[in-house]
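Take a look at this one chain, the form predicted on its own, written out in structure tokens.
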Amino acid sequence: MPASERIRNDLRDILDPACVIDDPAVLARARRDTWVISVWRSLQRAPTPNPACVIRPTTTADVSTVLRYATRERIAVVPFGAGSGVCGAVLAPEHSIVVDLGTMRALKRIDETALLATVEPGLLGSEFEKALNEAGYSMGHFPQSIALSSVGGWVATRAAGQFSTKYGNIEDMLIAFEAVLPDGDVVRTRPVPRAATGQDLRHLFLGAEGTTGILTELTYQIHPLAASTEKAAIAFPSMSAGLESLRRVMRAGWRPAVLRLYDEIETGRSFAGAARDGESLLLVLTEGVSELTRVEIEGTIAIASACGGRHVGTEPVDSWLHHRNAVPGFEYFLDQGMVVDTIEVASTWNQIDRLYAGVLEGMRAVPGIMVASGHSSHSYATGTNIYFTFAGRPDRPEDLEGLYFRIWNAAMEATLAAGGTIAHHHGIGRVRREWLARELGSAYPLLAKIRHAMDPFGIMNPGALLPEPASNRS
């Protein structure tokens, strides 16, 4: 009996058979995320090995049953949230089991006194936020992919949202969790404001990309809906001047929900007419109680003015708010013979100018590059990120992947040379994997030891984050 057929039969014996899906269309969708290279390869219609099946569990017990079986039989398991990842973290090997959590999507409870919401991992972010809004609350987490990503996927990739300067990133919002370990054991943590009870176990799953187990329940901090909002757009003579303004705003202790600084290329492309040629544009949005928002916007504008900024009204902020969650598909560009992608990195303030200039210089030196630009969207007292966008067109379609990886190589090398981190919030997947050891240095073996301790047989999402164990390679 073929391996995949045997796996399906075994799983139908121990689960509700309706949970075990082998429809070719479902397998094709769940075997990958939206990494542009996976999309490109799918468009080439080359033969692609499929997983044995997709499992759609409805309970934590279902997930536990699947993982106990997979560990016993040494079968690879790939957790699947909504498939919106862009780094190749989901790429299911042949004869593997994909656990699609989209059927576990309940908002279990909202604690209005403790400001907590408990939810299952498969709920889409936009659906979660809508339900919170209807109850008078918000999570404050707004990734661009909010309508395409799941609340469990946010933890798996260590996500950041557009309002992170005020509300923090996903690691600041996750309070407690339930998860199933690779051997099928279920673990739960307690929702408390803080604990000094040994290592923080949340971080075994934050950013793990499904390599340490499967999250089945999450408890997040929430916030009452903001009573007041203030906005401003500020033009700067250069990206460097804008970055210095961001540094001073953060140093002063102001925390607007949104601080987005676009370089001159992105300003001209997305906000034509809002600034002069060659200027960079900063969008500021502050929200909360009216007494705070008023002084915070005034304080931010004052610092920006001292750095050469020019207040240009609020219309660019309104325009961004209207379009901010539009996620263009890669297929259109690939059909035109172009490859388009984003690369988000970060560094401390004393190195950010070097990182920004170095990455752009490196990418623009790659033959076939058409355009490369960047903006800052997540700032901290210690530094900020740069979110680069590039487009390239090879001379021949068969050279598209080579061009793509040469551009990525230039960006990663320049980031490491500037002392930055190779990933701010999209994770590692497969696209960044070869540079992870160089960033972590002497800490890299510790990451591998943790993974081996939790998953000694290497069944959990092999090939994502860390290289696939040698024993699993064909």
Second form
There are 2 protein chains.
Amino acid sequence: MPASERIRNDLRDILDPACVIDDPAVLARARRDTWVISVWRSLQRAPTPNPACVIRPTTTADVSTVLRYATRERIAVVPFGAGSGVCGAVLAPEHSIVVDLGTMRALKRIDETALLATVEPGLLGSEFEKALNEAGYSMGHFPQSIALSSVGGWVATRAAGQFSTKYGNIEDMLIAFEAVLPDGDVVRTRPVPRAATGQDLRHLFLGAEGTTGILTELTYQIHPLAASTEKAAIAFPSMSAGLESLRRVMRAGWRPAVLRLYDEIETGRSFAGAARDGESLLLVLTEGVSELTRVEIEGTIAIASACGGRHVGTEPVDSWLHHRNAVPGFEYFLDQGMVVDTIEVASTWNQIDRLYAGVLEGMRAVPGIMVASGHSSHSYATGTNIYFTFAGRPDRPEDLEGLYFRIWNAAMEATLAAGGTIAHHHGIGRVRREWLARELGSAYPLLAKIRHAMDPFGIMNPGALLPEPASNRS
Amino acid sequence: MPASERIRNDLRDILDPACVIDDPAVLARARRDTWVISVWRSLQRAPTPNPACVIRPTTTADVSTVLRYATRERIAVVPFGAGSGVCGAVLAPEHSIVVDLGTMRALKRIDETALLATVEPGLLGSEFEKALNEAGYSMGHFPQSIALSSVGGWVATRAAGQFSTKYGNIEDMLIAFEAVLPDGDVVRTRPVPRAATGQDLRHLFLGAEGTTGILTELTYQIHPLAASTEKAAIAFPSMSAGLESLRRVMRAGWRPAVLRLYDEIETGRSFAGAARDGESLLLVLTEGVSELTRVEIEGTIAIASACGGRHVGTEPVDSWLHHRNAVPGFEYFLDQGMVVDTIEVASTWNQIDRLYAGVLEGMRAVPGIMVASGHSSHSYATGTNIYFTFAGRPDRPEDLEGLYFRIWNAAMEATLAAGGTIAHHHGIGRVRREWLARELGSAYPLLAKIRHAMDPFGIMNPGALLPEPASNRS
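Please give the other form, namely the form predicted together with a further copy of the same chain, since only the form predicted on its own has been shown so far.
Expanding to the full complex; the earlier chain stays at the top.
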């Protein structure tokens, strides 16, 4: 009996057989994420590994049953949230089991006193946020992918949202979790505001990209809906002047929910009416109680003005709010022979100009690049991210992947040369894997130590984040 | 040759012999922390294990040499910062090597643009803060022990400071580190503002209490000295009304640096002139730019008033600022036949009244207790801590330890019964060890997995945080 058929039969013996799916359309949907290279290969009908099946669990016990079996039989397991990842963290190997958590999507409870919401991992972000809004709350977490990504996937990738400057990133929001370990054991932590009880165990799963187990429940901090919002758009003569303004706003201690600074190319593309040629546009949005938002917007505008900024009203912020969750489909560009992608990196303020210029210069030197641009969208007292976007067109379609990896290589090398981090919030997946050792250097082996401690047989999402075990390499 | 003598001889062969100290006074100082039970046993001249020696390294290479040797020879190593811990995390076993980091105390550099300061682990907190102040900066981290604790010890215990509501706890401040692993390997991470590059490796050391290696360099976020400070003291008719006010201040999004709420006993003890009998006193201090501090103090006072608070001026805050780093010496009380200690726990807002009342009730039911009281000093959107203080006097001096552990037992049991965490910021050490499994439940084995992955032979600070390996138990 072929391996995949045996695996399906085994799983149908120990689970409700209706959870065990081998419909080719379901497999095709759940065997990969939205990494543009996976999209391209699908469009090309390139040969791909075939997972044994997709499991649609309805309970933690189902997940435990699957993992206990998989560990015993040494079968690879790939957790699948909503498939919105863009780095190739989901790419199911031959004969693997894909666990599609889209069937575990209950919002279990909201505690309005402790400001906590407990939810299953497969719920889409936008559905979660909508339910919270109806109760008078918000999570404050708005990744551009909110309508496409799952609340569990956010933890796996260490997500960041558009309002992060006020509300923090996913690691600041996750309060407690339930997870199934690779051996099938279920672990739960309790929601406490802060503890000094050994290492913070949330960090075994945050950023693990599915390599340490499967999250089956998350308790997130929530916020009352903001009473007041203030907005401003400010045009700067250069990206560098805008970055200096961001630095000074953060240094002063202001924390507007949104601080987005677009370089001249992106400003020209998206806000042509609001700024002059060559200007960089900063969008500011502050929310909270009105006494705070009023002084915060004034304080931010005053600093921006001192950095050469010109206040141009609020319309660009409204325009952005209207369009902010539009996620471009890679297929549209691929159909025209172009490859488009985004690369988010980050650096401390002392080297941010060098990082911004270096990455653009590196990408633009790659023959076939059409355009490269960037914006800053997540600022900290110590530094900020730059979210680069590029488009390239290879001479011949068969060189599309080659061009793509040359552009990525240029961006990663320039980021490391400028002392930045190669990934701000999309994670490693497969696209960044070869640079991770360079970024972490002497600390890199610690990731493998964690992984081995949690999953000694390496069954969990092999090939994501870290290299596949030598015996599995194809 | 006795084991300790052999260890000293070996270490004198591979290190500068001047680093290897067996002077009894040095050993006595570095073999334990300030856990009151250790202090008591010292005063009683109780028999204690004798470590082989104290090492005073001057470089990371020295630390590496010691750990490589200790792993090869399976010798216990106890990292020693400044010995200010109050939970018994430092209690050096027989024939162990104590690594006293007090000789590694350089402030290596301050980056005024990236707002980072890099420092060696043995520097005292107050010396670090003074040097930062002279450069126009502050760390924003003010544990009561700042003059007694080391900047590396803060990471080991997951410290929290008095200004945490604005500046966060130690995990929010540590940006990068260098550490020596138990096998002698040196790992360094890079300072980046935020990354999605696998698990956050800082959390292998934060809260590890020295069980995963020895930190040899820390890069902390710093802040420009605040331009403005506003203060207010507010008296509430009850602790419960004060806690409700704290909850609403946090819920509104205000983040005053200091929010300290004392119950009626502590208010009577420390602020008798400022409040009436039976009242609970809240101290508020907000700092930052003046536009923020003005509205933040007004917003906080308005919420407190709505909760029944009575604004009583600023003098109690000034008084607290003057005395806030006075740390009571346990010896004074022990000499009088009394045992005094503090127990900091935390809970979400939905059960904080139950926790506060339950812990006091539990402690007060222990025969021999003289007084028990509490204050809240670290608030979050989701909950707050309660920092309890107790004093007890046993009928007979030989029952002092028995009384002490009965009181602790009552506090820990009541905390767990109320759904709280047994440790907010002092850590586990030895005093809380037996309750850690209860608190973490199904997640408890993960701590041992981390430990074993980092230190397979269990040489690092055995007996702190987790039980000693069975073979070592005495």
